[in-house]
Structures are given as structure tokens and as C-alpha cells.
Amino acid sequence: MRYLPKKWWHDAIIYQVYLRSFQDSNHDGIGDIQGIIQRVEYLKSLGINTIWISPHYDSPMDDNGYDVKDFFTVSPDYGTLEDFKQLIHVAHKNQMYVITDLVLNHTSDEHPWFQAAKDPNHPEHAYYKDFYIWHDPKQDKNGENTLPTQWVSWFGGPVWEYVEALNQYYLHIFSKKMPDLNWRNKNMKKALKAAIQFWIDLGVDGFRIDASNHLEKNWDFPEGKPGYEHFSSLPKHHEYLQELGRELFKPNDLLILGESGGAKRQEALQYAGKDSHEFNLLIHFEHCWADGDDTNKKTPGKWAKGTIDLAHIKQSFAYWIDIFKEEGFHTLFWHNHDQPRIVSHYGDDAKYHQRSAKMLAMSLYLLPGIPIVYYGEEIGMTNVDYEQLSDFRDVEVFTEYDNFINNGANHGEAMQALKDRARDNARTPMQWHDGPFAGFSKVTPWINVNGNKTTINVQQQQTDEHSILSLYKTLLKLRKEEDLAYGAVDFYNIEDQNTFNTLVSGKHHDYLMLCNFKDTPIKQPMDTLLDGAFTLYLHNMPTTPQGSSFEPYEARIYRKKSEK
């Protein structure tokens, strides 16, 4: 892999930023632009040399910001243009980047393409119109309008949207309030790349494409319940973003990280693989949802919790590690604004908290590939401790609940669920100090604080050595030293279930992983795994380990004696 051309970001240590919940500058309750330059110095501390930011457009919110209503104007929960600039402006004196999030896929119903769309007697209707995916009624056996299809979207209900003054359904493969963009159109297409070449000479570095494999939908309308086979990954949209690769993308040579699940090698490597003019990196989510259900019918799919199937988030690393050897680079994260926070949906946030957020970081950053760190994860931040459900803004989460409902849950069952999957999750106010609101906002922020903030937070594990912060400050810096984007990685026993065991190939040392996955004690055949050429390089015990007995969640990192 070190052959291939030198990009800038081939050294990024990516920070996710969920814009709405990481400082409050003006005190509004939500947090902005200047809020995040504000902390530009904590994440330089951290390692950090890019920032990845969520949507910051002009928008109602009905989808935190991925509803866009204008592509040009920053929405003023965050701030304002020149806001932006200064961003830009600051992160670059840094020595760092700044990507956001690209929206493809859909814009806002109060989006004016839209408006005009929707309304027959607007001026540009005609125009507009075609800029969306439009289909008439169905008529039932009593010559009744019903739905096109029986399409399920993935916020749950229909797909299809009624609108009177046209007697047509819009397709929406996400809220109602998000309207799917018509790919098929070449006037909505270079409106888009107007919008996205707006942004590239404003200074962006590059661009998260959000639901990238979406893009193009079956236009024969087949049948089909959910039917996602009918508007995910159909081949068409990789034209799509081959047309923005080479008009766009590599001629700014922008870092394009593409969001697309159930990718296969040979589709990976279309997305990312050296050759390919689409992204420069893939998020995938193979490795996200281990941990499910299938026998759980009250709260089915990915709210169904279950036992971690360890040998499956082992053989995806090295799965997806193998495909970009010397092709690309892997990406590598525990989960992002759509999944529970890691520690606890992997790990335990209670009795072995701080251990197991430490195991979970030196079980992914010193593998090869891309870290992307997500906020308030290097201190480990847990999932909500919300009683109400009202305490929930997730649009997705209130359509769920009535169908848990629905399935039979009783109410205590379903609000398990949403605790334990729900995006509001990972969407809480970050913990900066045990004082008001976390040191978030100085009044009520838009979503609650975790009450576990008086324990995790940022001012607390700064002065402590050793912290998970701390450890995290350890773990980027070693990347770093040891060039482990371009690392080799075996892993051993990859079907085990206890066990995350891996030798890491860096630029000086060789690097011995060992972790226990398990709330319960383990045996590692240490004499096998060391051969007398290791030695202890980083644990996570209060202690120095020896021996073959592995605590809950314990791990422990050995470098090779000898340098390269």
C-alpha cells in the first residue's frame, strides 16, 4: 500500500463532531460553529488533524440537519456564514481539516425545490417537479386511492406521501418530511453540483456522503414489503458518484468518505479502491450490529439486544482490512450518530466501565487503515438514562415505539429498546465538566445531559493519567510513530468469542494485542502468544498484569523487543 501516491489525509485521524450537541458558544441550548473552534486546541491535545462535522445547513431539524432547506446557507441554529469561514480559517492555522456531511439523497420538504414542486399553480412547478420522484395512486377493489407499493421506509411506515393538489404520491425512503431527490434529472444534478462546489471554494477539505447507495430507485415500482432491494444499491447510483468523482471530488482532491452498507469486495473496491472516482474511503457497518436478536418479535431488527458474536466483528475487520491491502484504506470506528454509544453496546457502562472503554480502544486504534474517532467516545460516554420518552428528539424514535407497541411490548419493554439502540444515544450533550449542563450550554440544551456526567467528563480525565482520555491521547500518538495506517494485522483465533487477539505490524515494533471481550475471567496461552520476543507495552488494569488470567474486559498491549 505504500506505493500508492501520497494523499494528505492517507495521515488523517478523523474526529466526528455531532454539531448539535459539542459546545454551545451563544447559549441557546444547541451547539454551533464557534463552539467547535472553541475546542479546536482540546482536539489537537487529542491527536486529532481533521474534524468531520454533521450537517450544518439551513434546515427544520425534522432529521437533525440531514433535511436540508437550503445547500447554501448555514442554518442559524449553528451560526452564520462567516462563522463557517472562520472555521475553516482556524482549523487550517492548525494544521487541520475540516469535512462535512454531503446530503445526496433527499432535501427537505420546506426545501424550495420541493415547494414548487408540490404546488401546481407555482410559476415553476413544471421544472421543480421532475426534481422528485412522483407516482399515482393505486386503486383498491372498491376504486379507492391506495399506495403505490407497500415500500417501507427506514424510519418505519410507507414510503409514499400523499399530496392532494396533485393526486400523487412523493417517495421518501426516510422521513416524510425528506423527500427522495430524482438522480435521473440533469437540471436537479447540477443544481446539486453548484451546491457542492459552493462549499469546495469556501475551503472544505472533503465530504461524508451520506446515504450514498441510495441514490437510485427502481422506476418499474415493483411490489415489495420492506422492498429495499428496490431503492438500495442498485448499480445505476455508482454512475451517479462517478460523475461527481470526476467532476468534483478528485480535481479538489478532497477527502470523500461515502456511507454505503452490505458492499461485497468487488463493490468496495468500486466505491474506494485506488482506481475508483468515487470515494476515498468506505463506511460500512458489518461490524456495528453484532450483538442483535432474531428471536426478539416485540422489538425486532437492530432494537432487538442480544449476545455479542464476537468471531463476526473479528472477521470483519480483517474481511474489510483485506479487501483495501494494498487497494485503499480501511476505515476504522466502533459507531457514529446512527448506533449506541460503544461502551455500551459492546462493553459495560457500569461496574467495568472505565476498563472496557479502554479495551474497546486498544482493540481497534492500532489496526491498519483510517481512525475515526467519535465525540465524547475518548472519554467514554454511555448511552441516556432517559425514563420519558418524551426526554427523546429522534424522529425515527416515536414511529418505533408505536410499533413496538403494536408488536406487544408493553412500555417498559420498548423504552428498554430505546435506551438500548436509539440515536439520541449517541446524540447527547458532550460532558466537558460535573458543573451545569456539562459544561455543554450554560441553559437547558435541546436534548437532556447524561446524569452521569459528575463521573465522565472532560475536565476530570485531563488531570488524570490514567484515564481513557489519557489512554486515547497514548493510542493516537502511536499511530502516528508507528505509521499504522499502512500496518499489516493478523488475528488469532478469529472464531473465538472471548477473545480479541491480533499481532499489529507498525513502522518500528511489532505490536501484540490481546483483550477480553467477556464480563467474566479468561485464560490466555501466553507463553504461545509471547514465544519470550514481547514485552508489556500498555494495560488497562489498576495494576501491572502478569500471568495467563485475564480480568473482565482486560487487555494488554506488547511490543517486540526487537526494532525494525
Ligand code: NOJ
The other form holds:
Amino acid sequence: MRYLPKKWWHDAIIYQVYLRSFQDSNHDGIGDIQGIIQRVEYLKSLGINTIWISPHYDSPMDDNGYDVKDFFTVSPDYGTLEDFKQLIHVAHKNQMYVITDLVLNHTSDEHPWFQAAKDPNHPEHAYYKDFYIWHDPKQDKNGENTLPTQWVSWFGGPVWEYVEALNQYYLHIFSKKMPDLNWRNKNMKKALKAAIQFWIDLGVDGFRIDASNHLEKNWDFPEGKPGYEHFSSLPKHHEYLQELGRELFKPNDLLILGESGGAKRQEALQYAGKDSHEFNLLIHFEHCWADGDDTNKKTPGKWAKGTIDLAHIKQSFAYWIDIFKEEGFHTLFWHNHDQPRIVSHYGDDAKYHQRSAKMLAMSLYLLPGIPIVYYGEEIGMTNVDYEQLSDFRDVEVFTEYDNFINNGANHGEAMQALKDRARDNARTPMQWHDGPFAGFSKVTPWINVNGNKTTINVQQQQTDEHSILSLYKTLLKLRKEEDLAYGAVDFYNIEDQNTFNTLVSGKHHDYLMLCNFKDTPIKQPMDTLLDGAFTLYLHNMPTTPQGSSFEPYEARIYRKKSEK
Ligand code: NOJ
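Let me have the form predicted together with the named molecule next, following on from the form predicted on its own.
Starting with the chain above, the whole complex follows.
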């Protein structure tokens, strides 16, 4: 058993709501806070107790709210401050917690701080300029002005944008409408802290810290392409996080989920070990892109889909669960709003849709740690069915599409990469029923509903005890009954690329989970695995499976006969 004292979030089962796409209550085509309030009963029935909402702040929505224009107001797209207070009130009344996204690495270029910073004639220019990161142009060999460095933004293209009035560039590691903040500026930090305190005073129970490992940059601005190491995971960002932890997070007993890719054991504990003042839970992405194709130069990086390296996924889970075994809690999730839909990504969203969605849930949700279910995952929502580039909405899509074409991809290849990997795949409207706009809205939504709403929707699955939704409810209930956040796990045959077999230990019973991750049948050594000690408890097949042959994506959970 882990350390005491017990905190409320040790029993958290988190549900991530992508606010723009969950439920539109006022029928303007955009999801909103009242929409979440309308669905609190649904969330309760699912068995979750913590809601994480994506950024709700006023924003020009270049990056759907990750570009904040005012840290103290709710975006009119999403409602009002009164709506927000009501959400907190209703959630708390229903024994649910609310955590919000906190964007600390950058603001919108429309934020008043940046408006003052970029305008030499603004009365407060001198004060705000240093809230951001500026650099003089370099000279090329012909004496022409060029970019300060060749660093590449996460959304493709240079990290530098020129401002003529200053004859300087500002740094943006995401879109050019998202200038990076200067964390070495004390006044900037003070202003951000005031914003954090504002939401704490309104009663939020925690935050998810966006892009946390990018807060510090290499101020020597060395050359490099893409140069990620000069603006990622530099040691000083921990000092900033600790400062926030000491002053704001710990004293208010908040749950802090921190987003940071690339950490290893020691740094992970620094972030979210039991004595850390930074986060409580670390969100990393080591298992999220286990099917890249590095040979594809036309759509490089995350964009090319290859064969799934299942051994890597299992090793990653085993590694991270072990890190936090005595020292905290592992964060359990398949994906968020930045990766494709899991059933399309690691499962099969056509022939074996239901079966593979269930297999993915069964393999994950009995493991130790704190789970995060991504909206729509519980009904097996899939990647988009879009045929036009203009159907996509994400800022990243358009820079990357141009990159693909420049790399020699044709339109079809570029579209396929987007349909497989773009972030919009995980951002389509929640499919509540098979009627107009899937019950998300009464008008055309900001992003098109997936055509498969007729077969994949909440209403249909709510009345079907064999649905994916029903299985999620069963698994989450079992998690609670068996206190699986604190459980232990053994991975069997971790190198094997076909099976995902584990033994998890709960409060009352042990469970053996046997999953076929492949689209072909496999055989499992059942006598050895079961050893006469287990009986079948749950499965994802139309009829009770028997024997050692596992159909494509078949999953079975066996329970140990003897109780503890
Ligand atoms: C990470 C968020 O998850 C992503 O959606 C966003 O675009 C970037 N940070 C920038 O805020």
C-alpha cells in the first residue's frame, strides 16, 4: 500500500472533456459549460468522479483555447463566469471534482500583454515587452536579415515571427499566434500567479499544466534544427513548477496533472514523486506513438503509420508503473485531444470495431494508477471520415499539409496522413444519438460530426448491456471495488508482439487479463496461464469463449477462485 495520508484524488477516475466538442447547450454549434452541466448525470452513471475540461478562457481560438487572451474570463463561446461557478457547484453537489487546463507557456498574440509588448508606442510597452522572448535578426552572408535560429515549432515552420516596428523576432514554439512567455520575468510570473489564484478561489480542485517542460528556454539561442532540446526539459523549468507548487498548489491541496514528454525515472519522481512539490500525476506520451514509420520521408515524424510495436507499449506501462509503485501514482490513459482515436489507432475501427474497442479498454483499465477516460472513448468513437482538407480545423493541419506537399507527398498521401494522425480525429462532436448533429447541437457544429453517429452513439449503447459503454461502466466499477489504483501488476511475455497478458492484484481478488492485440487468431497456453486457479469473469465475444484459440482482438479476464 502506498504512502499516507490519503488524498481525495487517490480515488480519482478522471474524464477529459474537450469543451468545444462535448455538448452545445445554446445551439451555436460550439460545446459549452452549460452543456457539461447537462451531462453531469451521464458522467456520474459512467462511474467517473473528476472532470478535466480543456481551456475555457477567452481566446481567439487559434488553437481552440490554448491561446489565451484573458486568463480571468470565460470565453463567450463557452459561457460566462456564472456558468463556470454553477459547474463547480453542480459537480461538487454530485461528489465530483473539476480540474481545468492551465496554459503557462504562452498567451495569445491578442492578449493585452502582447499587444503592449509588440507596440513601441503603447504606454506600457516598456513593462510588458519583457513578458515575452525577443531576438534581433541575424545577418546572412549577403548582409540580409534572417531568423535568429533554425528552431522548428511543434506545429511546423520556424519558431520566430518578425515584428517590423521593433525590428525583432518573438519566439513561439507553437503557432505564431501563441507567443512564448518569459518565465525569467518576475512581473510576468506574478501576473500569472494572480490568475491561478483567481480560479482556486472559485473552487477548482486542480489543474492540468499545459506544455510544462517548455517553460524555460536556452537563452544563448544556439543553432539547431529542429532544436527542440533548446526549449524542452531544461532544468530550470522545475524551479518554476516548484515555486507554483509551494505557493499555490500544495497549500490549496490541488490535484496537479502535469504534461511533460521525455522524462525518465529520476525526473519523473522529481515531477510527481511523493515528496514533489510540482505535480501529483505526470502525463507523458511514451505509449502513444508506438506505430510510427520512420522510413516515410513524405509525411515524417508522428504522421506516418507503421506496425504497432506492442512490446514497446507494454514495456512503457511496466516501466512507468514501477517508477511510481511506492512513490506516487501512474497516470493511465490511451490518448487525449492531441492523438488519434484509440480504436482507430491501436484497434480496428471497421470490421472489429466493438471487439477491439473493448479489448483496448480491458487491457488498460484494470492496471494500477489513476485513469483518464477521453470523451467518446467509452462508446468507441473513431477517427474522422473527412474527404476534404477544408473539413479539418486544427491549426497544425494546415502547416503540416504544406510540409507534406513540399516533401513530395501528393494530395491523397497528405490526406491519408491527416486522417490517420491529425488531432482533429479526437475532436469531433460527441455522438449522443443518431439524430441531427448527433445530439451535440441543433445547428451545424464548428467541426463536422462523424458519419458513423448512426451506429456509434450513447443512446444506443445505454440500452445495450453488451455495448462498449456498458463494459466501461463495468470496468470502472470493478476498479473501485478492488481499489485498483493501488493494485500491482505483472506483465507476461512482455517482448511478445501479439498478446497483452497481465496479472493484476486487487483488494479482494487477482485478475488475469489475456488480450489478443492482432487482427488474426492466435493461440495462448491456457493450461499454464490458468493453472486451474482462475475462472472466466469477463470477455468481449458474442458467445462465451473457450479453449486456447483467441479470435482477432479477443480479450478475456479471468478471476482467481480464491478470495484474499
Ligand atoms: C499541449 C496541448 O495538449 C495541445 O493541444 C496544445 O496545442 C499545446 N499544448 C499548446 O498549448
